[in-house]
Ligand code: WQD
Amino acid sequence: MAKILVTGGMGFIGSHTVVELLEKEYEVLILDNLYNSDKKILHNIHQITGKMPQFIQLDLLDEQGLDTFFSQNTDIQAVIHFAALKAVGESVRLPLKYYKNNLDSLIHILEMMLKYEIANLVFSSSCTVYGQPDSLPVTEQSPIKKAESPYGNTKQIGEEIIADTVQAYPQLRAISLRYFNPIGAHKSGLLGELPQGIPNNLMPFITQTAIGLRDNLKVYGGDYDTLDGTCVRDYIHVSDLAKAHVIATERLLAQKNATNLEYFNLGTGKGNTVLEVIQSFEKTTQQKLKYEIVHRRPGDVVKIYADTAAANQVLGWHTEKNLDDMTASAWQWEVNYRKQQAE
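Could you produce the structure of the sequence above as one chain, in the form predicted on its own?
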């Protein structure tokens, strides 16, 4: 089977995608600097699949190290590029860190793909490229508005870099997957979201509050024009999302892409408020959450959810899991992980 490189493959979405690839018998290489992940994830991937992917700890900003790696692995047939910093709030505070890391790493990957004649790229993009949309649901043809955060802007610029590159070098093919809000965890309870330090994303903050690591959960903004005043997002189970990356990779390998650069929204097509996520968590886990509604957070979009028709029809991809599946699996992961830590 084809050899696939997964950058950021020890991270939340990356590790789930590695599992899906291994279960379909692909040979997988992981590049990760472990900035926001843990080497123990490798053991958990092996436990789930019975297979051990090749792991190289490397920062994509290290051009010389990257060149050495690619020169030793000239038979890679596709790259799935996850490696990036991803916290909206942090990106507002530390914009230069986000621009340098997210854009330079992408440029370095594209340079290596050209140098070592690797044709296929699946890019981890985001619904943040749409900014605050004029109408919902968001389709792939929705206008790209000014990004609400530096993080979102790195995804917009990243897509522009890829578009310019595939136009200049038609031997390259890319699919940009614009996903909405991934949450949940692998059904085994062995993989999930593992932020270093205080979480920036909702779900790990919920689970860490429930398990007693955080005093309480802050809900940013309770006065938005939504059902209950809190932000609306299209939450998608991480395992559903991981499967889409495998399908996109296979589309490129089979050269079924209609153009050299395709875009697909990945979500459930349904929006949920932050309070609805909290209610689902309390229902599925029987855990009472301590939370408070505080001021709005800079960079947050009020509401957004996906039109997934293109991914459904063109990729043949559909989500299988609902919000309760997401909250229940995230809690199972949190409990398992803390138990592992204590042993």
The other form holds:
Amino acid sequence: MAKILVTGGMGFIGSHTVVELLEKEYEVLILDNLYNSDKKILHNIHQITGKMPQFIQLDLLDEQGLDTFFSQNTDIQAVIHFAALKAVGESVRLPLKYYKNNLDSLIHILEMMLKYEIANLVFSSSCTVYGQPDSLPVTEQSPIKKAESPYGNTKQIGEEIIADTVQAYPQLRAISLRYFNPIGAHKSGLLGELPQGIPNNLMPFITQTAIGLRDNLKVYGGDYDTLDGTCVRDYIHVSDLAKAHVIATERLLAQKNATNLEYFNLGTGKGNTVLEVIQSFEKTTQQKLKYEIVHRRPGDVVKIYADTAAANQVLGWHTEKNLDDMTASAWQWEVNYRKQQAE
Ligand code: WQD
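Which structure goes with the form predicted together with this ligand, now that we have seen the form predicted on its own?
Full complex below, order starting with the chain above.
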């Protein structure tokens, strides 16, 4: 079976995608600098799949190291590029770190693909490219808005870099996957979102509050024009998201892509408020969550959810898990992770 390189494969979405690839008998290589991960993840991937992907600890900014890696792995047939910094708040404080890391890494990967004649790229993009949409649900043709953060801007610029590169080098084929809000964890409880410091995102903050690591959850804004005054997002289970990456990779390997750059929204097509996520969490875990509604968070989009027709009809991909599966699995991971840390 084809050999697939997964950059950032030790991360949240990357590790779940590695599991799905291994379960479909692909040979997987992981490049990761472990900036936001833990080598233990390899052991958990092996526990889930019975297979051990090849892991090389390498920073994509290390051009020499990257060239050596690719010269020793000339049979890679596709690259799934996850490796990037992704904390929205941190990107506002440290924009140059984000532009340098996220864009230089992408450029180095593209240079290596051209040099070593690897044709297929799946790019990890984000719904942040849409900003606050004028109309909902957002389709892949919805206008790209000014990014709300340097992080979101690196995704927009990244898509433009890929568009110009495949235009100049038509031997390259790319698919850009625009994620909505990935949450939840693998059903085994052995993979999940690895918390590094105080979480920016909602779901890890909820589970860390419930496990007693955080005093209470601050709900940012309760006076928006939505069902219950809190923001609406399209939460998608990370395993559903991972499966879409395998399908997109297979589309490119089979050269079924209609053009050499395609975009797909990956969401459920359903929006949920923050309070609905909390209600789901309390229902699936039978726990009362301590939270308070406070001021709005600057830069937050009020409401966004995906039109998933393209991914459903063109990729033949459909989400299988609902919000309760997401909150229940996120909690199971939190409990298992803390137990693993205590051992
Ligand atoms: C979701 C909702 C918050 C934390 C970001 C990135 C996006 C992607 C996912 C990487 C919002 C509210 C949150 C908290 C809260 N990242 N919230 N209290 O901002 O939609 O998207 O993460 O790919 O690119 O932009 O996700 O989880 O931070 O927030 O009330 O402690 O939860 O206000 O309404 P977001 P989020």
